[in-house]
Every structure is written in structure tokens, then in C-alpha cells.
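Just one chain follows, in the form predicted alone, and it is written as C-alpha cells.
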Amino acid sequence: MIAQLSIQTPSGPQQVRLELARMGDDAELKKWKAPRHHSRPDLAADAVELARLAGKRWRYYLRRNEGATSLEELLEKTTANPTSEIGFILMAKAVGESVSPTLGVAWCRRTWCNHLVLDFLAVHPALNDPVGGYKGMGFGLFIGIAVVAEKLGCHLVWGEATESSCTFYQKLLGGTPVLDHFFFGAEALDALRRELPLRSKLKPKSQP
């Protein structure tokens, strides 16, 4: 397991485990479906598409022996070949009852110069409705990416931002303007990792 944290749901905090996908885990991504009622059907459709693309890309890397199914395997492969490109999926798995066993997914690649590229990040369409009452899953996934980066000794995470996601990355970067790309350097990654203890201690809404 990479980390465990809490997200907010309409019924209170939900514990979530962040871990690298193992063989067969991508089957859950194929089950994602948009809820019947969603205030942003476009966001719901994007989440379904990105999750399936992440699974497809991961299977391709595994067939080429360029994928990892655990943090230990990721470290072993990058140590054995320091300039290798290795892909992995970071999954957010619900602890206990939830709308889905898998609540979020991030497809990443460790590059030949030991940077991390985030190609796809998506949260379950039941969670990405702006008025649905869920908060924190996307942020939590990026905290997990920052933790993996630290394990690998990576000091940069970068990727492409879309028109609908650029404000999300801008918020994570403390307001730094983001257009069609983003860069998280060492300081930004450290700041994300410092959020983990706080995100692990969310209390039910009924408590002070």
C-alpha cells in the first residue's frame, strides 16, 4: 500500500487505500458507468473513457515487461535499469462499503531521466459530480503520486492539463497559473506529502 487517507462523501468520511494496481485490477475500471443523474454528463463520460484508456495502456506496458504491479517491482526494475521507462497505475480502493470498489485511478510513467509523467487521472463518475457531495479524491490521488515520486527519488511530476482539469492542477499548485501543461517540482511535491497526515484524520461531520 502506498498510503491510506480519507475523502468526504455525502454521508461522511470514506477511508481509501492508495496502491499500485495488481494483475486483474483493471477489470474494475471496465465497470465504471456514468450515474443516471449527473450535473455534468461530460465529466462523467470523460472519467469512464480515461479509466478504460489507463487500463488499456497498462496492459500494453505489461505485455512488453515495462509495467509494474507493486511498488517493490517498480523499484526493482528502475534499480536494475536506471534509464528504463516503467508504467504503473495508482488506484484508489474504497475501505468498506462504497459506490464502487475503485474510486480513482492515475496512469503514470517513470521516464528514462527519473521523472514521473501523469498521463491520465480520473475519479469515479459518481464522485466527480460538482454537486454530488464528494470531495478530495483527485487531491488524494496526487498525494499518492507524490509519495511514489519520493520512493523513486523523483523531483518532478509533469503532464498535460485539459480545459476542464487545468483549474484542478492550478489549485494543487497553490494558485500558480496552469494552461495545457503542469509541472510539480520538489517543493510542490513536498507540500502534497505534508497533506497526507491531515487527510488521514478527517472526522465525521457530526463531530466537532
Second form
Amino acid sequence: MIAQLSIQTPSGPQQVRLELARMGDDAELKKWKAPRHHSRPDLAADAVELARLAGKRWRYYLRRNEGATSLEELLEKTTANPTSEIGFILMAKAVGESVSPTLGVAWCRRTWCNHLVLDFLAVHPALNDPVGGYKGMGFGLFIGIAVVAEKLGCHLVWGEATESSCTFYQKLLGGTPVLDHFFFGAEALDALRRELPLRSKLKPKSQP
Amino acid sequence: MKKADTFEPLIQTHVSDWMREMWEVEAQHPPMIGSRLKLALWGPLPRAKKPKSAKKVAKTVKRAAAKK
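For comparison with the form predicted alone, please write out the form predicted together with its partner chain.
What follows is the entire complex, opening with the chain shown before.
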């Protein structure tokens, strides 16, 4: 597990675990379906399609031995070959009961010069309804990406923003104008990571 | 046996004002991104048909040789 955070649901806070997708986890993405009632059916359809495309891209990289299924594997591969491109999926898994075991997904590539490219980010269709009462999954996934970037010693995360998502990334960057691309530098990534303290800092220090 | 976590996970303990603000932004402006470019996702492309002109070229060459 990389991190644990909470998102808002209509029935209160929901705990979510962020981790790198393991073999077979993509099967959960194939189960995503647009709910019957959704105020923005286009967004629901986008979520289903983007999650499936992310899964396909991941399987393609795994077949070429250019994918990672754990943080340890990701670090091993990048240490063994510092200029290699390695892809991975960051998954948000629900802790306890939820509309789906997998609530969000982000497909990232670590590039040859140790930057992270975010190619796909999708939130479960039940969670991306603006009037559905769910909030925070996308933001949570981005915090997870910032944590992975730190583990890799990576100082830049970039991606292609869409017409509908550019406002979110602009706000996340503190108002820096965003059109069809965004760059999260070291400072912006640090700000995201600061939202979550380390588990050890929550526990009282044990006596030797 | 399950492999032990090497990395220490981060745990959210409180919801900051910034986080709450971003939740509201996210509800109105979904952060989903992704290109629908499907090239190189489906494996090898279907085999191209042999050009029909190959036979014609061979015939033309043969005829030219016969004339000589």
C-alpha cells in the first residue's frame, strides 16, 4: 500500500487504499459500468472507456516486461536500468463496502529521464456524477502519484489536460493557467504529499 | 506467504481546507484525462494484401525481354 485516504460519499467518509495494480487487478476495471441514472452520461461513458484503455496499455507494457506491479518492482526496474520506460497503474481500492471494489485508476509512465507522465486518470462512473455526492477520488489519486514520484526521486509529473479537466488541474496548481497540458514540479508535488503524514508519525515512539 | 510492505504508507488524518476546496472543484470539473489514440494497443496490424501490380510488372519485363 502506498497511502490511505478518505473520500466523501453521500453516506459519509469512505476510506480508500492507494496501491499499484497487481496481476489480475485489471479484471475489476472491466466490470465498470455506467449507472442507469447519471446526470452526465457522457462522463460515465468516458470513465468506463478510459479505465479499459488504461488496462489495455498496462497489459501491453507487462507483455514487453516494461510494466510494474508493485512499488518494489518499479524501483528495482528503474535502478537496474535508469533510462528505462516503465509503466504502472495506480489503483484506488475501497476499504469496506462500496459501490465498487475499485474506485479510481491512473495509468502512468516513468520516462527515460525520470519524469512521470500521466496518460489516463479515471474515476468510477458512480463517483464522477457532479450531483452524486461523491467527492475527492481524483484529488486522492493525484496525491498518490505525488507519493510515487517522491519514491522514484522524480521531480516532474506532466500530462495532457482535456477541455473538461483543465480547470481542475489549474486549481490544483494554485491558479497557474492550464490549457491542454500541465506540469507539476517539485514544489507542487511536495504540497500534495504534505496532505498525508507518514504512518510512523501517528504512532507513539516505541522504547528500545 | 504475503510479502511485507517495504514502504511506509501515508495515512490521511484530517481533511484540510485546501482538500475540501479541491473536492468542490472536482465535483464540478472532473479530473479525468486520457487519449483515445488506440494505435499500438491491439497488437500487429492486419497483413497488407500483395500488390496486384507485381504480376503486371513481371509480364511487362518478360515481354520486353522476348522482344529483344
